[in-house]
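So this first bit is one chain, no partners, the form predicted on its own, shown in structure tokens.
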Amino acid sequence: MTDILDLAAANLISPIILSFALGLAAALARSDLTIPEAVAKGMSIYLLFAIGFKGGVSIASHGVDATLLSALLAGLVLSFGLPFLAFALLRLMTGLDRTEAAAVAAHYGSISIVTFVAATSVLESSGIAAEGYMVAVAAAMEAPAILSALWLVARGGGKGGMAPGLLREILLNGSIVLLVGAFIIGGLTGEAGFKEIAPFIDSPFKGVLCLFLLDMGLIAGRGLRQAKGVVSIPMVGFGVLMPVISSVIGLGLGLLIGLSLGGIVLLMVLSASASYIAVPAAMRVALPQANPAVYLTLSLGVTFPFNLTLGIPIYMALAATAVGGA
């Protein structure tokens, strides 16, 4: 317990987390602080390219092996399976109907790439190495949860399903295309390519991440203000409980396939995070009757801040304990 508290305290006073807290506090205080949309989009593109490229370079050095393939399979299983667990918990804990619960559940099978990037940064600051190919696992986990949610709705006879072109839209989502594309570029160019652009994608990375999380804090704070009366206490409880349960499942799979400590932490973070980009866009098309105020507030306003402040330190401590005892 002391280790978890120490990790949480260290994480809370990092520039990355404090930047998010600043944005959250500014939004809740109704400050006029804003980040221009074009600037926020540019930072998002930069972060996705940088993390994807670094992952590709790592693959070029590491090579494709059974552990990589096992990690990809584990990611797919998690993304397909976690929505069913989330759906069951939501139906048990809240008064959400089948369609609403399925829409929320989809977010908890997919991933938050920003949480993944923040965890990567925390691991680097702690001197803990992780498999670079985990970025490929992140990309693989973006879309399967959406299909699981649509199946849950269709099984209950609800309205909603695979609209024409939806699968193509999911697979060609900008974040997935950029992440996978940068990963391929990094894999093709290797260490030589990394050295060419290291001053661009390495040194500025954490500074850009701080500004991006400042913007995310502003967005989360505004969402919390607007969701008063829509999101109940049991829903908030789900937004905290679900990532913890999912992280433990990720921990078990990470140990099973033989990931390093850093790799296990990242798989736990991917399991625990909730999408607020790709899945909301898909839900607006596939399940328009679901209320965005519910699923966006839970994923971005509850689970995202929890993971950044307390979740990542908890997952690191659990992983360290499990690896030490293995």
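It should be emphasised that the depicted structure is a prediction, and the values quoted were computed from it without experimental measurement. Between two forms, the rigid core is defined as the largest C-alpha subset superposing within 1.5 Å. Residue numbers count along the first chain shown, from 1. First, how it differs from the form predicted together with another copy of the chain.
Remark: with the core as the superposition reference, the CA shift of residue 66 between the two forms reaches 2 Å or more.
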The other form holds:
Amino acid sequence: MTDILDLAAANLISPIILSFALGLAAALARSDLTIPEAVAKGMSIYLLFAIGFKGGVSIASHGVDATLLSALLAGLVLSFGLPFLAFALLRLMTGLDRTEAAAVAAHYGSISIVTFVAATSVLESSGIAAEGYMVAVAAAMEAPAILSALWLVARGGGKGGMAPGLLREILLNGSIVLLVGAFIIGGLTGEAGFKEIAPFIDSPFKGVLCLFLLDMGLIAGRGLRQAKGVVSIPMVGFGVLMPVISSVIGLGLGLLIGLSLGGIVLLMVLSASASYIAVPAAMRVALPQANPAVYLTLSLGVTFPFNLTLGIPIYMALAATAVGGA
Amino acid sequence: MTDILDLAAANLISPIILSFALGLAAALARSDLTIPEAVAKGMSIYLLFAIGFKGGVSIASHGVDATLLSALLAGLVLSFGLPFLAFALLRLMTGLDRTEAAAVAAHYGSISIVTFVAATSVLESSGIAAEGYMVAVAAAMEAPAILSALWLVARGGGKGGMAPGLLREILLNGSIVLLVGAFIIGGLTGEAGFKEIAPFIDSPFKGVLCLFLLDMGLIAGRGLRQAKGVVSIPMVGFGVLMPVISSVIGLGLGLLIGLSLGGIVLLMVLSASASYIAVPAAMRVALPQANPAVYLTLSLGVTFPFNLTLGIPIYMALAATAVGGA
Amino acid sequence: MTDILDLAAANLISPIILSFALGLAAALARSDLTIPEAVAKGMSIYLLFAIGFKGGVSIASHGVDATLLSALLAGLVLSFGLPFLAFALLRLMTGLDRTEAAAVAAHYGSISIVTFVAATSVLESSGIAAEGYMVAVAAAMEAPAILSALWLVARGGGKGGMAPGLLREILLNGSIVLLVGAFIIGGLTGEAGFKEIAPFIDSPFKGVLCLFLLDMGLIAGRGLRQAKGVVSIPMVGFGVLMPVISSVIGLGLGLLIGLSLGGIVLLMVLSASASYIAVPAAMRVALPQANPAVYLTLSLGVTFPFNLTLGIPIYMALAATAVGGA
Amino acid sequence: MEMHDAKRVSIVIEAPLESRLTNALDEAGVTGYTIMPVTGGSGRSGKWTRDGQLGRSGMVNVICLIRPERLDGLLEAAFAVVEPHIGVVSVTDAQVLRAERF
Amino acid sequence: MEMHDAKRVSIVIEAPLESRLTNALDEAGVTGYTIMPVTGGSGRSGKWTRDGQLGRSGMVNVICLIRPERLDGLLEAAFAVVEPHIGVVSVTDAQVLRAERF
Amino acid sequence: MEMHDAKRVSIVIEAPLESRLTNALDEAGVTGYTIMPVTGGSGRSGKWTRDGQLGRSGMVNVICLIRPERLDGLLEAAFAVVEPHIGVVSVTDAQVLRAERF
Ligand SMILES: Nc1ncnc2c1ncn2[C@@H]1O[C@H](COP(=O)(O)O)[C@@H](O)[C@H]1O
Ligand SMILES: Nc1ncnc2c1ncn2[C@@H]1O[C@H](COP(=O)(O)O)[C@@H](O)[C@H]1O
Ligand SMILES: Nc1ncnc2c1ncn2[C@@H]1O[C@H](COP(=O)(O)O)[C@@H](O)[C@H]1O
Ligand code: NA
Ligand code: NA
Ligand code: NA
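Condition change, the form predicted on its own to the form predicted together with another copy of the chain:
Time for the whole complex; same chain goes first.
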């Protein structure tokens, strides 16, 4: 227990978390600090490229073990399945109608790549290795949740749904293409390729992550300021409860398919995290009646900071206990 | 004397100064070389974050000595006080009316963080240490000068003044929040945090500064081309005289409160430098009658290049003599 | 022969080429992956500054050998002359009218700095040194081709031509000013200046190049998708034949003036590459009747990828044979 | 200078729908339009600003100049896309040079 | 398609005053507007361009579609902010779809 | 509020020609204009988008508010620049505050 607290405390005073806190505080205090859209997008392209590339390199050097396919499958199952759980919980706990609940549920089945990256950093600092292909699992989990949510709405007779071209759009989404593409490039060029560009994609990585989290803090803070009256206490409760439950399901699947400790933690983090880029854009097309303030506030304003601060240490502790006791 | 000249010469052929000169020359020759606004803002966010963070780390590792508070106080006194001197000089030397003179004076009480950064680089190259908290002094000096200028206008019965919300806006200005926030993050995470992100905020720092100064050269050059007829010879004289006088006052205060040689040089540079980001924006709100071409040309087109090229070596020589002879 | 193939294969699986391929594939698959304009411009400023600076530093440390002037002259001759060859080939092989053919020809007399940079990388990896001043030759070759093209149109009695101010605009073009300016800065500050900013302009260089080529792949792919019906098979043939012929002419001149093996390869690459930044902008002003889809598709969609993948290894093999056999 | 009557239609719509709108315009035979960026705004669904945004969020402003007789076709095509979404459609009388291009 | 008369007000104003203007509009009951970027311009106070700019400088274009009867209220609110500053206010007749939203 | 009749001229033109257009306007005595960015569009010469673009490509939108009697001079100056190029010129009736500034 003291371990978790120590880890949580160490985690909390990392430059990454503090940068997020700075952005949040600045936005809540209505400072005019902003990061230009182009710079924010540039940083997110950098992060996706770097994380994908490093995942591919790790495959190239450590080889693919037998669990790769089962891990991908586990990811798909989680992304397809978790929205049903989220939907049920939301209908139970909050007053959201079917469409709103389904839209929120889509976000929780999908993933937050920044949370994944932050967890990778913490694992590295703790000297815990993880399967390089977890990046591919992350990519696989981005989209399926959207389909589950649309099915939930359609089943309830709701309007909206699979607009023509939406499926192609979701699957060829910029983030997925970049992540998977960089993963393949990393796999093909391996250590040699990595050495060439490591001073760009590796050494400054954490620093860029700080500025990126500063921006996410600013966005989350601005969102929270405008969400007054939109998001209720039970919704906030959902935003904390859902990731914890999801992480435990991820833990179970991770143990089942025999991932390493690090891999299990990452699968838990993927399960627990909620999307705030790909899914919101898809929801504006497919379920325009759903209020973006609700799902963005929950995903970015509640679940993201929870995972970043308390979630990751908790998942690590849970995984360590489970693996130790297995 | 040869020492100053040597230092000035060495300073003049540094990549940083030459990049500024390149930008200036390109703009004066009407080249279409431009740096996109978003990239310029991104670089300024990077520089503020890096400089603030490093200041905080230096506090964390060397501890706060007793002069911290007196240095902050000295900064406030300078920022509040120098506008009165600038105002008097401007009314004496130039034909500017009260409002115009007050607007210019506000700029000279405030500071230029890039000049500060350039001076830090020169100190580092010369192996002279400085108090890490001088960054905090820089932040403290950003805003007070604005209040003095508004008071000068109000006393003269002028229009304009403290628009509602302006004080909050000035104090929660993006640059100040980022500088102070990064300073606190650096202080909390200390050397450990610094090591994590040094390949981002430290190693490439000088290179980014070059590109940033290229942009400042471009802006200054464009400004100078358009300022024909607006800025008179006596005003240019003010733009060179004022920083020298201010630096001597900074020198006196620095000696008084017992700063190290490096700290004294930085206090002199802060005194001598003039704002071109925070104060112009505040002046557009508070003193819209004042012509921005006047204060931007003086601050960015005259005083900034003067400090960068001749000013810093002169202040270092003055400080060395004063400390040596003290 | 196997050497060329080996080199070509090694070249093809470098992160740089694969990043281009990723961008191309993403655009052809109509992914919404895009790089913001400001970020793309920021990267191109970075690359020009870095490559110019490094060229200047290399002059400062290795001195200027006697061939500098003849290399510059060779560059001018190539840039003025190649458009005539291109024009003749285009009129022979394709149905383009005088104006269209002249506009395309201007691109092939000018150069692609990214192809140059990619070739520099390959040379470095192969341990082949090249004259630092080839950067200056690159700058010298940017503009003259435009004049030749305009002369070709004027001679045919065509409309368009030297709009007032165009010559100044071409010569003070942002890319040329930045490349030459950084070259001079590098020359003035030499190794000492280089050491200061190497962690910015040198270590991350290849990584930035990857992202930049990702963007070029995206632009080329979008262009190809829209060029259906505009670009005929013979035009594509020209886009492959022209660089090979040009490279051989560059080889001849390089041998004549006594460049090193690396220098010869770079002169071949400059001859073979086609502009897609400076010349298109000039053509929109000077020859607005010419369809940009034609010249951009040929330059960026055909010749650029050809040079990047097969061209560079071929030119290296040709140069090695010629120098070895000389 | 000879001018020709036209309608200037401005459609402010969410960025993720941009390609749907332009496809609908293409299908309705409207092949001329200009897309302009929007950095922020306010409406029934609250305030927003583009700063620091991630992904394809925000809004864009699509502007079409069109012959008056073609206005109804355009509005119907546009309305089908905009209707369930956040967005605003406005029309202004205008005149254009070079009507042969419309 | 049924259209409703409206006024389209365009206010070009210095960026540091953007929030003051939108606050004034809010207070005047105008809750719908779109903010568009401006990259350069020229006027009595000279030419300027946004490239490479630092800080919150430059100008923005705030566009409001409004019922004709509310125009005067809006103009008074806007004018109070714009008057001492650099900036331009223009009004065009327009028509809007979905008038219930205005 | 007292308003004055004006014309609002919008010129969408290729970015490399921006300075030529504004010089032509200056020479024609038009010293007030606002330049707005364009992120994409479609016309007779096809579709384009600004994303990822290199160099000075793309288009810009130059907007002039002008007294009605000066419209012809402006259009002639603008047309001389736009004519051989890709671009669109449209004019709308407008009203402005502070006519002394035009
Ligand atoms: N009356 C209006 N005038 C100008 N723009 C508006 C107006 N109403 C809404 N908008 C724009 O349309 C967006 C969505 O509006 P709404 O659907 O009302 O939330 C806003 O963010 C504004 O950018
Ligand atoms: N006649 C005009 N038409 C369009 N925009 C204008 C006009 N006059 C001024 N502006 C815009 O308003 C800004 C400030 O104008 P001014 O206050 O006249 O310096 C200019 O930089 C332009 O962006
Ligand atoms: N009817 C139109 N309405 C609005 N913008 C247009 C129209 N036609 C052309 N444009 C704009 O002008 C550019 C060039 O048009 P064009 O010369 O027809 O290729 C297009 O890319 C659009 O940005
Ligand atoms: Na999840
Ligand atoms: Na000062
Ligand atoms: Na060439």
